[in-house]
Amino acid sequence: MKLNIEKLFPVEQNIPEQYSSKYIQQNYYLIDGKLRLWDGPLQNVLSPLLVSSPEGLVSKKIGEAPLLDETSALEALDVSVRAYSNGRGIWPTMLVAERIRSIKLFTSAMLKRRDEITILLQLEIGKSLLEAEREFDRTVQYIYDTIEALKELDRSSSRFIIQQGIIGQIRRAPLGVVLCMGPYNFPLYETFTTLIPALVMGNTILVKPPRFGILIFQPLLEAFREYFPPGVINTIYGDGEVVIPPLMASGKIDVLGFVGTHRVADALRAFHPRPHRLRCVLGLDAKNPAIVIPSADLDLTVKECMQGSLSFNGQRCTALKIFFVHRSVVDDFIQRMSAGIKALKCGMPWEKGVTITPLPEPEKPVYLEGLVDDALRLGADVVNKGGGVRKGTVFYPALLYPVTPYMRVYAEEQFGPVIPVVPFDDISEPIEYVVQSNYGQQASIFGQDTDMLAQLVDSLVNQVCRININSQCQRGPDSFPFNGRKNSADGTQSVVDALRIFSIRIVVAARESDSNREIINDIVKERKSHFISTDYML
């Protein structure tokens, strides 16, 4: 099997030209509306798509990016602060319609770079062509959906309310400077689900690309520069441990939009000198369980569980990461899952129909191997042929059974293609697992017995934030709330919720009197205020 995996890696001459020729030397970054040349050190960007050579498997360098220092990061922060100007800057005081126009122009420019960005997603993080195209298209759709949601929100705020002798208008205002930090597994989409709503609500933005997925932002820098006022969007590159703590310690970051682990989020929040003033929008760890009861339709269940555990190699916070299967159906479940894994295609991202691709984190295959070895030592078996074999950056999916609470994989979020299966006899066992878990994002339940499904739903609604019946865990549709309990999230995201979380409701009020009516009417009629307005966006 290890030899077979090694054959997946291509020799240089067999790599498609659009991939082999892709190299980006990015020695500049966006600050204050300029693409400033960086004359300091650069970081190498290596692809997880190793190349076969006479010397063995070698890494392919696909570009370089700035390795900014603390001074440069703080300068970018100061630029963002000046552009916001305590809410009096060009962008925060701009009409909502004008901000929407800027974002639409940016999106049109972004669409022209679709092929380039999807190629970089494949090269940088090993995402298949199909998955890369889906991520790009979903990001664009999210932008359009956000614009429509903002229009609706603005329409509902365009009227005055009279209550208890008080005339009032309630609108939303920006919060200040937002630091956006997306994850490597969805570097475009997850970054933009914070960046776009924060931006359209009038905040100024600092973007810190993830450790893997750095270069995908390079094709967008010119569009950011062209369609937004200077200083509204600035980029921060470099080692996160170097550039992020001083930003937080300055106390000038008003909102932290971060997707990653709860440990890193807690550390970042702790740097802020006034944490009570820091609004956090956090998407964090998850250990989403699947619970399969005796009445489950195993054809449907296995299809959903395969996709839920192995889409993009299981590198999704919403992936199914542990399976509780009733003992009466577990043997059949294991057999079907093994057959499903065997049918998956392993290879390079550009190959048609590929599912299992190289992992972007260099340390991940060794970590996953450690989880498997620990489980084997404590009594589990790898029940699918070749499961757990690794070579280079590829780790062949491992189906582990039976998994017990003594094994690391029972509690740790593997974030990769390791599938732990726990047999159970009584429904209270998986329920207790969820209750005791540190995570509370989602769960999937599979079965046809409505009494037992209802019992599960009622037991889980106060433990997780989404329960999926006979379907895998997922974030979409983006109109649904996406959040979590315990260590899994802080704040709720959806198209509408994101607009609210990156803004604050402001009331302008006056006692109901003839003179105040005249004052308000004059301001509105003569369009003297951007805030006090009855303009209605179509």
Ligand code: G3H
Given for the second form:
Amino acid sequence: MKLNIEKLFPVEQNIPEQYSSKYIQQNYYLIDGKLRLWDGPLQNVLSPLLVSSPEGLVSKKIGEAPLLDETSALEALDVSVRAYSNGRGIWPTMLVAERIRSIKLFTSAMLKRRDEITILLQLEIGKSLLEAEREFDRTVQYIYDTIEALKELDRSSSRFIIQQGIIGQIRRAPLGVVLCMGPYNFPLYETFTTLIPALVMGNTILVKPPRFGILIFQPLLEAFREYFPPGVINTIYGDGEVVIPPLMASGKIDVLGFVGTHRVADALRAFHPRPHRLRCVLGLDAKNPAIVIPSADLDLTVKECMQGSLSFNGQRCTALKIFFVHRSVVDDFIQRMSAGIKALKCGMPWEKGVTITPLPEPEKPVYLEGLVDDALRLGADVVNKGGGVRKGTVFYPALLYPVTPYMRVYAEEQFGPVIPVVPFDDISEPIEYVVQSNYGQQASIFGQDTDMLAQLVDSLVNQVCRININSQCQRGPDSFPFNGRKNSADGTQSVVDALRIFSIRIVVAARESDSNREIINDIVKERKSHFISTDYML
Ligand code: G3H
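Having displayed the form predicted on its own, please output the structure of the form predicted in complex with this ligand.
First the chain shown before, then all remaining chains and molecules of the complex.
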């Protein structure tokens, strides 16, 4: 098996030309409407797609990006603060229709860079071509859906409400400077699901690319520069531990949009001198369970569980990360899962039909091996042939059974291709697991017995935020709320919720009197205010 995995890595000559020739020398960053030259240190961007050579497997450098320091990060922050200008800047006071126009122009430019960005996603994070294209396309769809939701919001805010002798108009206003930090597994989509709603609501933005998935932003910098006023979007590159704490400690960040671990989120929030003035929109850790009851249709269950645990090598916050399977069906379940894993294609992201690809975090294969070794020591087996074998950046999926509460993999979020299976006799056992868990994002339940399914749903609805029946866990569709309890999230995201979370409701009110009516009518008729207005978009 070791040798076979090694053979997955190509020799240089066998790498398709559009991948082998890709190299981005980025010695500039976007600040104050300019692509400013950075003459400080650069960071090497290495691809997890190792290359086979006479010396063994070697890393390939695919580009360089700026390593900003504290001073330059703080300067970018000051530029964002200035562009917001206490809510009186060009962008926060612009008509919504004009902001939408900028976003549409930007999106058209972004669409022209689809091929380049999807190649970079494959090279930087090892995402398969199919999944990279899906990530790009769902991001674009999210932008269009956001525009439609904003138009709807604008229409419903364009009327006056008269109640208890008070005339009021209620609209949403921006919050200030938003720091957007997406994760490496969905560097484009997850960054844009905070960046776009924050932007369109009139905030100014600082974007910090994740640790992996840095170069994917480079093809977009020119469009950001061209279609938004100077300072509305600024980029921060470099080591997060160096550049982010000073930004938070300044107290000038108004909203933190962050996807990552709760530990980092807590640390970042703690840097802020006035935490009550910081709004946080956080997507955090999760350990979503699958619960398989005796009546489950195993064909369907295994199909969903395979996708739920191994899409993008299990590197999804919504991935199924622990499997509670009733003892009466567990043997059948693990046999089918083993067969399912065997049928998966491993290889480079551009290969047709590939599922298992190299992992971007260099330390991840060793970490996963540690989880497997710990489980083996405590009595579990790897039940699929070759499971847990690693070479270079590839880790072959390991199906672990039987997993017990004493093993690390029972509680730790593996975020990779390790599938722990826990047998149970009574439905109270998985329910108790979820109750005791530090996480509360989603769960999947598999079965046909509606009495038991209903009992499970009713027990889980106050523990997690989405229960999927005979379906894997997932974020989409984007109109659904995406959130979590406990350590799994702060705030709810969906296309509509995100517009709300990056803004605040403001009321302009007046006692209903003839003179106030005249004043309001005059302002509306003469179009004297952007806020007091009955104009709406179609
Ligand atoms: O990693 C978190 C992503 O938002 C997951 O999205 O569930 O649609 O794959 P997904």
